[in-house]
Structures are given as structure tokens and as C-alpha cells.
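What follows is one chain in C-alpha cells, specifically the form predicted on its own.
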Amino acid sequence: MCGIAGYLSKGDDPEPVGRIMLDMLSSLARRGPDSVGMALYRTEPGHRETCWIRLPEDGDTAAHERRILTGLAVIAEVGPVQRHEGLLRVELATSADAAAIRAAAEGGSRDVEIVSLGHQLELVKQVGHPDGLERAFNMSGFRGSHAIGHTRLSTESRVDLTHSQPFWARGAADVATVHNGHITNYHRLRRLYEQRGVRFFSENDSEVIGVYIADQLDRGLTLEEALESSLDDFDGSFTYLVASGDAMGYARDPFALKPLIVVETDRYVAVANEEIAIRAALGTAGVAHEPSGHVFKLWRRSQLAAPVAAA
């Protein structure tokens, strides 16, 4: 099951991202009532880089905190910081490379975990309704440029945070991932991964997608290549989508098993894989229809008169 939803305003005013995403979670909420996320971008120039950071559930909370912020103070001028309920928001005055982030936040700790960074993106998720969601970090009021959701239905792995969607693409800084589906080779994939170094937190096959995406990136290839490469290299029934600071997009299996909704109009993108989701949050404008199978798209919103396909 799992929902997943996305949304991109063509215009270059910050529009209500926040709420057209819970407006769409909630139309979902049934095929996904584990938990609920949403990754969020900010249209404003010259933000400071934002880190998400889960704490350890065990243990002196308020010492891992101190730890971590001195960590981060080594490599970087430590702005703001907010608490959620074993989360640190963390504000970021001047900028570091995301690797060295990681490494400092995490200071070799299995439990500490970096949930998403970057100057653009806000990631929040937590276990349960998009209601909760809205009461914990007041999602209505965040306004931006676009953002994609999610709503879990857990099958095979845990209900908790770190197993809840979006998943960050660690390493690749603005880039988040949603995913409905299964990719069946993913024991492989993780495996490989693995070897080189790479450290997954969950046991949710959908984490791979986040890890594949950056390693692309970091390989050389754009968003758009990476995409397109993943149309062959993941094996499964699935639809996943992409954002980055400038970008959404999707990508589906060769048999299109898993649904998917995309709405276009002269003012936004949305995509969703009921309609009923895109209709409850934008009204009845555009015509709705389904992809083919094996087929990837991205839309970017410095090049909105061209997006890029391919099948």
C-alpha cells in the first residue's frame, strides 16, 4: 500500500507547500496509517543549512545532545537549535561538507542518526496520522517552492521513526526520496553498499533508493541520469519519487504493478497515487493521468518550458 504525494508550483512566489501536502497525506492516510513524513523546500536564497538529527533513545539525553553540538562546533558555526521529542534541529551558520556533518554529529555512534540536511529541504516524520504531524511541527504554516510525502503501511520491517519516510539521501545534500512498492534486489544492493563503507539505520528496503540516488550523484551523473539508471538497476514492483532543491520527479518498474497519478496544470505539478489526493488539496484544474511503465520524469524549476522524459 504506502501513499506517496508531491507537489511543485511553477511560480516563483513561496506558495503553502506545508498545507497542500497535508491536505494530499491525509486523502492517503488509509493506504499508509504507520506513520506519515514530508520533505519540504524552501524558496528563500542563502538560508542556512539545516540538520535534522535523531537522538539515542537510550541513555542521558541531554549528554548525546552536548556531544553532538560540540562535534558540529568543531567543523562549523552552530546556529539556532530546536528539540522535538528526541530530535535536534540544528542551524548551521556557515556551511561544511555534508560527510564531514555526518562524521562530527555522529562521532561513531550506531545510535545517533542525521535525518536530512541541507540549505533548502526541512524533513519531519514521526510514527502515526498526519494530524499528529500538523500538532508537532505546525506543517500548515511552512511555505515553499515544492515538497513530497509519504504515509506508511509497515510490512516487512519496524514502526518507528527511522524506518518512516521520506529517507534522506545521505550524503547528497536538498535530496529526499518517497517509495511505494518493493525493490526485491535490495538485500543485494545494501550488501554492496555495505562494502563500501556505507551505514544503513533500517531495515526498510525503501532506504536503498535514498543511498543509490547519492551515490549516482556523487559518481558524476545528474538527477535526471541517476533516475534513469535506476529504471534498470532496481528489480521489484515500484514508484518512488525524487526531490532536490530545484527538482521533483518520479520513476517507475517496467510493469507500472504500483499506481501513480500525475496532474499538470500552467501553475504546478502534482502527483499522487490516488487522485483523490490530489484532488481534496488543489480542487479539480488539470487532467489526470497515468505513466507508463519503465519511464522516469523530472521537472526542474529553472527549465519548467522543457522537463525532461524519457521511456
Given for the second form:
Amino acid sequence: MCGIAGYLSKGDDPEPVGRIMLDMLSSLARRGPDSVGMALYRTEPGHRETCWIRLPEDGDTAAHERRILTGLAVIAEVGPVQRHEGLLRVELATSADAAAIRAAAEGGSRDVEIVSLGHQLELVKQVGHPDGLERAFNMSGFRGSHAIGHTRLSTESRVDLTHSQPFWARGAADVATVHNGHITNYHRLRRLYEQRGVRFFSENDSEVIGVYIADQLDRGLTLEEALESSLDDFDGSFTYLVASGDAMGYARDPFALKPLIVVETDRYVAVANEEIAIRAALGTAGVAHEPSGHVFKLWRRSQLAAPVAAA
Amino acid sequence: MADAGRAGTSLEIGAGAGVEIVAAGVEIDAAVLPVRDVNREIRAALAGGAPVIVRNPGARHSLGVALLAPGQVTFDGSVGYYCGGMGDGATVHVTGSAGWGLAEGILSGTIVVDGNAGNSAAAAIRGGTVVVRGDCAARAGVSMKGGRLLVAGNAGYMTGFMMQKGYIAIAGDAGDALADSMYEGTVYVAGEIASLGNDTVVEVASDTDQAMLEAAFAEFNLPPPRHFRRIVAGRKLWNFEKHELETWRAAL
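We have the form predicted on its own; now please give the form predicted together with its partner chain.
Everything in the complex follows now, all chains and molecules, and the chain you saw is the first one.
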């Protein structure tokens, strides 16, 4: 199955999106307890570039960390560094683009993976239940504007950190995806991208969604256009969510094979596979609605009417 | 002495944690009980002839399944998957929305949802009435074997897929592949039809049909519908005919 959830505030003030996402994912964990993760967005766009990096599992971790930081220091002023489980969080002040940062950190190693990159995005994930995610990363206190999250039931690929979601749309700063379903033309799409030199880190079909979105953005499409074209370019069953620094949205396969419930109020938009997750995190406000198939929608914070102030 | 905790005064007989007997019937707080206990308490109350109101359903799954006796149950909020499924006779009212598989396989009874329904509402029902005041998502009335489904709003992709008996009435618009590969039964649509499914025929609804549907909508205080069109099986897929191979290719 897999559980996916998203939340986007329509207001300007930071909201406890870490707590909201954790509550939603705890409610959905029944749909897949193999791994869990979330992509959280801070409101201030001027924050330093933040990079989450997966360290190699084998060998001397401290040495790996030193090598990565030395590589990054060539192109960036390296700010605070923290290590959480198998992930390294590094803040950078740099004018280098995503490709250059990736080259500097990954340094050609097969085992080092940039998990996320962006000024607003924090992307954390790990194997196991949402409770473990909170113990490892303590993200319940995170305040920001929006978030997407995932709990995984592995069906066709390994259960480990690399195969966990969300996936960063590798190369596109601040863009992340979560997916419920199967992309059945994954192998064909992957071959296509690999012929163009794109590197895949997992054998999880969901990884190709981020690669696809990043590629479409790179070609000059808007995120809306990328979502729309994906409806015909992907085969199989899919409900996936995408988020960027400013937006959150969904796309759904023509047969509407995977569930998606949407609740929109004047204060926020919440989406999840099951309404129970929205009610557990946010209470009874708003009417739940399930869209039909072959549809997409994107909410841009910059284009939403400001919510009516509470009386 | 399994029921020791329930003895007490006569007023409290039959009441346990999360269950309260009120003037209007029995009130159950779903927030403090497992779904199995909620359903057990609903059945117990209905057996005693009392109407039931379930507070804080929280969109949990499988609420009110297999209610096999007449009686009145209200869910004060949204319900999750399979609400009211496998029922035979109860009248269920959901004041919020419903998830997948609403009223799946009911034999009789009535299920009314004030909000919207997720995929596969009224799937494979054999009788009874399912009413959705809002919209239905994909595959509402899939494989219906009797009964009726009234939708005051719009219905999504493949509504009435492979239905066999009974009718679906949609006051709003219908999505793509409407009534695809239906065997029998009737789908009525008052709004736009995005596209028809395989082997379907559109007919003008008769005055008798229209009067019957208007009465049905009035029965549940739904807004009076516009004039319906009627969609029935073309019956070309009933038996395999080699000279109709192209029809079969398209259908499969």
C-alpha cells in the first residue's frame, strides 16, 4: 500500500508542520511500516542552502564525513554540520549550483548520496515506524509552511534508507516527491534517463518520479505542466505528491487506483490516502473529497488568497 | 460475572465505557473505543430497538459493518473505508464524508452520506438504497446487483462499471467510461457525460422514469433533479461473436 500525506498552510506565519506531518504519518503507518520520511519546508527563502547527505554504510564513518566536507569546502563555506543516524546535515553558503554541489559531495563515490538540497527543504527519512523518525530527528518542533510525508510498504525493492521516501527531485533545489503505487514503465523510463547520464541510487520505481519532474523543470516546464504531462508519461497505478519551496500538489493515474482524500479550508490544504490521517492531525474542519482519475492539482502559496484572520 | 462492571442502576444497564444512554437513544463515543467494540455496541443498541448516534467517528474504517437488523444509526462526522458494508436493513446516516467502499455489498437498508464518497461507493450492492448528497469518486456502483444509488452531485470515472441490476441516478455530471461493460441495470444522468463506456446505449428517459426518480430524490430531500438521460447495456458483449471482434478488442 504505502501511505502519503501532505499539508500546506495558506497563512504567512510558520505553523507546526513537523508535528502535523508526524501525526498524519503515525495514523497512516498501518499502510506501510517499512520506512518513513518527510520533506518539510521552512517559510524563509533566505535560509542557507541545506544539504542532507547519506553516508556510506561500510567503512570508517568519520573518514567518509571528513572526505565529504573537504569536497564541499572547495566550493562552499560550510556551516553547521550535524550527523543523525546515517545522514549528514550540512548548511552551505555558496553560489554553486546543485550539480556542482552534488559533484563536490558525492565525489564520484557510488555510496555517497545527496538526499536533498535547498534553501527551504529539510528531508529526513529512515527505516521503521514514525516514532523512530521522531526519536532520530526530533522534527515535531519544526515550524514552516508546508510538508509532504510517506510511510512505505515495500513491494518490489529493498527496505533500506536509500529506497525510502520522500525522494528529492534530484537536481531541482527544494523539490521533493512521495508516491503510492507502481510506475510500471519504470524500467523503460530509467533506461532512457540513464542513457542521458542520470544516476539512479535505488531500484525503487518511485525514484523515477523525482527524476522526471526535475527533467521537465530543466526543460523549462512549470511544475503544473510537469504534473500534467506525467499523467500520460507514467503507466501503472500512482497517486503522488510533489512539493517545492512555494507549492504542493498531486497527480493521479487515469484509473484512480490509489486513494487520495483532499480537505481544503480557508487556512490550509491537507491531503492523504485516508481521511483518518487528516482528522487525527487537524480535527473535523472541512469537507473531505476524493478527486477522480487522470487529474492533477497544484496549490501555490504565492497565488492563494490570504486566510481570513480569526475573529 | 463478565458484566459486573455494567450492573449498577437500571439506567446504566447495557452501557459500558464510551457508551451512554440518552433520551434519544444510545450515544457511543468512537474516540475511546476500538472499532470492533463500536460495532458491537451499535448492534446491541439496535437489538434493543434504540436509535444510535456515534460521536467522533474520526473517519475510522469499517464503522457500522454487518448491521443485520433494522434500526437508525447516525455517524456524527466522517467515516473511513467500508462504512455500513454487508448490511441488511439498518438505516445509516453519515453527516460527514465517506471513504472507499461505502455500503459495499448491502442486501437492504439505507445509507445516506451528507458529504462526498470515495471510490467504489455502493459496490456490488444487492438491494437497499445508497444516497450521496455530494460527489462520488471513481467506480461508484461497480458491479451493482440490485438496489439504487442516488448521487446529488457528480460521479467520477467508470461509474456503474459492470453493473448487473438496479439503478444509479446522477443529478450532476458523470466522468469518463460511464457504465463500462454493464450487463444490465440502468444509469440515469441529468448532467454532462464525459464519455460512455463500452457497449452502452443512451436513451431518452421516459416520463415514468423521470417521475420515479423525482420521487426518489424527494424522498431524501435532495434538490429536484433536471431531466435525466438513461444509459443501458448494448448487450453486444453478452455473447462472443467473431464478426464483432473489434468490439471485444476495444472492451478488453
